[in-house]
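Take a look at this single chain in structure tokens; it is the form predicted alone.
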Amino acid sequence: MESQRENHSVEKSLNVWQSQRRQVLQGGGMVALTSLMSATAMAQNHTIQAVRNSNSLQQGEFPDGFLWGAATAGHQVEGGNINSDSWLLENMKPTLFDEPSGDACDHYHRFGEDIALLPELGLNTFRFSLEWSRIEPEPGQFSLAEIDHYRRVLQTCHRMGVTPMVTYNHFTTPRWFAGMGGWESPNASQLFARYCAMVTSQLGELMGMVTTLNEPNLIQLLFGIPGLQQTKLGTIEDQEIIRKAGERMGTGLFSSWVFGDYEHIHRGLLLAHRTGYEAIKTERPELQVGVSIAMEDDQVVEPGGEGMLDKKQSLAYVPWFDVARRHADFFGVQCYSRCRIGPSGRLPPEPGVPLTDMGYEFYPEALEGALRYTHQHLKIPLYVTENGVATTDDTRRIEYIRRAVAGVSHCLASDIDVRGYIHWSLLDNFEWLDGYRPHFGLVSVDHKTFHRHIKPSAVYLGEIARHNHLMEG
């Protein structure tokens, strides 16, 4: 009965939403998306003051202008992005990928109704990412049609009322770009600038916020210590990989994303998003910029291991801290469980505790331990840009949600700056090496109709937006 009456509080929500967006589009045109334009970046002003004041805040209460969304990532879940190095990747034989990307969710071509979703939540955000292969698919050839592409997209953000929060790179590049050595090239960072200023020059002006790069730190967060490492990476398996790909790139060279000498990649990611930051102010001043990083709640539990979280945290995390001194408006928290050292590094869950789809602790307030973490070291304003969960079971999604936001409440009754939440992910997407086995999302996805269906735990992050305070789960 209760599934019952949260699904016909979604019918009517969608019902409302329908007839206004046909109010919108029949009133025309341009009057009509100036004044969403406006009313977006209005409310972005006043997210900035009304964080401030949170103090003022009862328990489990938000500030007026706070920020809840979902987020994507353009190769999950746009479909034949076929120019990009993952592509090549996924479709080699031997292959690291469980399976390829192929279609996805075909979000390319059903950008319209995947941001209807949002609103008809009762969510105001949507953090999308924009595919570099797509829009320069050979060095210095920029595709016009592309950039209308997610114009489209982003007009759509506007007509709706959704803030757009734009991802500029989410590991994926052209394929171009990584046969002559990705983030390891001397000109890489020269090469994501002027990708930068391009796409800026021609969309900033519909932006509302913005992100350079996405987790660049993940592979020191996976292997800045010893330990457990669920993963496939570093393996014989993987070198030999990266060898075929760059003979078949023709240039003996290959380096993308994981796949490359990590501390080189680590070294270019951290330039580029210093030379995109500056590219994007160069061309839009206004226009906030930030990093979203891959972080933990990193737990000493045994004794001595405290030289080794040293050790991961000057990896993983300082040198980000360091760079968004003074290259950043706003700094991303992305996490999704803790990680427990000892001496000899990085330890796994304790036997009998849930574990997610993905192997990870089921510890949805590791989320509160992230942030505390980087606003004792970062005192610029937080954003959640990525927190969320693998299972099949939508019910444990729904109580990770309600542990997770009840973490980022007690930061703000402490004070923290934070000003949005955006829940990874909208859609049950492509994960990479594990293909399509994870179920991310808020809303699921047949990959053979591409037919979506709203999950209870889409309406219940959707309730805690609208009445912006904590709901039981």
Second form
Amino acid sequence: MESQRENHSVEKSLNVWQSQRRQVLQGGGMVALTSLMSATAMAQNHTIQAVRNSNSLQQGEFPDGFLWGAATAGHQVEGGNINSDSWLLENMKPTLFDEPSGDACDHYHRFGEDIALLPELGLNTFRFSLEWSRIEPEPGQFSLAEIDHYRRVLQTCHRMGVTPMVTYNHFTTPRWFAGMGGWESPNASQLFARYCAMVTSQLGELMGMVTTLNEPNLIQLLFGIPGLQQTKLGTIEDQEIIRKAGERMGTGLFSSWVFGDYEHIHRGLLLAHRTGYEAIKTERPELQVGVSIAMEDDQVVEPGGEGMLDKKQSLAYVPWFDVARRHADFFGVQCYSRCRIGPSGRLPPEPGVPLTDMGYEFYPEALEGALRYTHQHLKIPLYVTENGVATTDDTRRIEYIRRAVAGVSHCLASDIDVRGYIHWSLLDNFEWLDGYRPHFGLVSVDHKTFHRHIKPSAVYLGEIARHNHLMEG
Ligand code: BGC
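Okay, that was the form predicted alone. Show me the form predicted together with ligand BGC next.
After this comes the whole thing, all chains and molecules, with the earlier chain placed first.
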């Protein structure tokens, strides 16, 4: 019954966006597509190559065509993302954010320099996101100039021999979208599909692999599992700030990312992924479309914790495996640490174990656990779309990468179809509520001069990529 209702609303959403899309394309004028090359053909080649060779791998060796890369997200690096929901929240007083994103890494103007770092290091893939609020600053008003900006980003990737992996939405949404109820709104999935269709019609030829949403299950992990919640957000004071944001919008509504009703947001995102997937496939059936999910390596460490584990998996992961079976060509696993579970929920890291600058346990083996668990449920190609560590001690990042990549190699040896490792992050960037304090980057950024400095960990990951083989750090 529930699923009939859901199917019905997917169909309804699709009909609505298809007719809206016709209006947009008729009224908006088309920009000629630059036929630089078929990125889709490249992605397909990659898929075939990655399969070849994976049977005869030596220990520590990776299949031909394996993707090695680094990731960013628009709002965290571009700077000046003034039409987004996050910009509004960051600049309110009081605010939930330690500091505003401001100019971030000025990647918006320096993307050429940043993309050039990847092949210089030996990496072949760049994961980045499009900023919906730049592309559609007002409902239905698409900026061809901003679409052109991302066209230049994609063209730069191709010129430099780098495979782009494009995220259509990485947390931030246009301010107007948050002000109409965000993902909680009954129109959310249609609006997202309209945006996906527009972007794909304009830029699809330059894309090969895309994901609709970044970590759409995060809100469920943070708030939705009694005993396992992982956030201090949601206090009365926090809710008051969100209420004031609604007032600022003039609608009395504000819902976005992890600020709102978690159940409605999560449900809205599940639907939006499906309508977004359909919209992209309708425009370009040959594009490889996936979704990236936030995961921990969940380990029951005390007797009686199995019920908690089951609750977490069934609420935060299983709905995405179910959706991905019909609506994904690949699945993105994003994992940073483990979750120790006892009968009453999440347990803190054991006393004395090393922690990262985010306060998580330093536990690179988590990635292998998350990949193995995903593979048990889902037999489609997996990509590590994020994995990394917040630290100012780069030797720890090198150790983290070595142990995490070893885990990927063990998965390959067990015939798990992992096709890429994309590290978070290329740059030290805006870490959301924590501002610029945590350093996840392979490359540091001076936030006054915007000078980039390559860290030894970037060189190390690049060496692994060049040899397509795990190296000693
Ligand atoms: C997100 C990134 C974030 C990273 C490190 C992931 O959950 O996709 O935006 O910066 O983790 O916290």
